[in-house]
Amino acid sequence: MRLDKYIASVTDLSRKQARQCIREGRVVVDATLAAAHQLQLCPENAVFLDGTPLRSPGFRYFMLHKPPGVICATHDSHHTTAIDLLQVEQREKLQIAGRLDIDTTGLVLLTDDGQWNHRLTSPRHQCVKEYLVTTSEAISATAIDRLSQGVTLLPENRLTRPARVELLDSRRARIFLSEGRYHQVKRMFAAVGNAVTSLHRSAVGNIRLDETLQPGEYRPLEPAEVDAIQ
């Protein structure tokens, strides 16, 4: 990695001014001073800014209990984003691993792992995710039986993969999808002439929102967690 992208992975800095610490001379490789923003540094090397020393953090992980009215945006000029509830360093490198609408609530996961990003999101995948849906009249065993295989999306021409439904009583049920189009449990409840009143996701794959954590409360994933998205 270059010298001025790495001082920028692993601190504050831009790497516009990243550059600048170079110039001035306060930033030292392997007891050597720096003379070029271009260097190409290697696993082993010692990099120091104003003598400390410059160490990558490694990824993180979170899993955030998103409340209404709050958005899955790295930034936003209206409203409160995800992002903004975590009080990390860094915060605006983590990436949204699958994304919330507004009124939605429940479990966000946040990473500035890319690749396990990818692996949560990619429709190849097949992530299962879970929601708890309550809605606005009763849920007819004849609804069920067509979102389990599968609904048209106006106006999408290509039907919804089957989803599992668990009925809890005449108006709540939990869902569970494998693909993750847009406000698609609406959607699909609308399809079979129902409305969606409420939604919370509960889990994604095989990690489950903490139910310890209150809305907008969040916490770093267990080892065991980041690990259950292969």
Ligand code: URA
The other form holds:
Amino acid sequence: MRLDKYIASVTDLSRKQARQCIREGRVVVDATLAAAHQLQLCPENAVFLDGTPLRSPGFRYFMLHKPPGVICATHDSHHTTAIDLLQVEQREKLQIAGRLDIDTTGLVLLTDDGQWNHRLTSPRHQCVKEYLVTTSEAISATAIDRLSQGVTLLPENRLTRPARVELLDSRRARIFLSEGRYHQVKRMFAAVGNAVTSLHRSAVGNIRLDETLQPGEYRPLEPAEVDAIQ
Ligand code: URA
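Form predicted together with the named molecule, following the form predicted alone:
Next comes the full complex, and the chain you just saw is listed first.
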């Protein structure tokens, strides 16, 4: 959609006023000042007016406390899916913003806003995810050091970004990752000779799992939580 049309569709401004805002340098698309109202937007573009992210009214955003045994997929004939747990209308339109393994518990975000999902999950935005990890063996200082520098994951043979690791006790740690590769936490610990026995996601960016949500429960995000992903 054209930039001026998009701004008019999600604000009270007319297209003429939207074009005026663009001329006045008040509109930024991703990190770049918008120069032309004819700019064609892609679904993943984030548009800001006077520094405030614009989003279309009517989009829905939820946080789910995922229990173990539930899979992060839209359909599955054998398992309950994260979408199945949401008793909301048109739940088939929801996308899962960052999947967890079947045995991983914790924060799963769901939305029908494709741009927001993209900002949360695209490698370019480097949104930090926080996990609580328990391992089979003691987590050594050497392992923390290696994880903090980045480890090479097989089979792609590619180095991870540095992770922040906070040791909680001998076999439990908090790990903060700014990327989301397949089975990343488990593979990072395997790379340093340890095995993950339980994994829980407690936060994505500035959105923390609401501690009042029991496993399997969900709630809509607060506007401030939605706006925290830019
Ligand atoms: N890393 C994993 O290994 N599994 C998850 O579910 C999430 C991150």
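None of the values given here were measured: they were computed from a predicted structure. Numbering follows the first chain given and starts at 1. Think of the rigid core as the biggest set of C-alphas that the two forms share within 1.5 Å after superposition.
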Legend entry - Core-superposed comparison between these two forms, Arg219 Cα displacement 2 Å or beyond: no
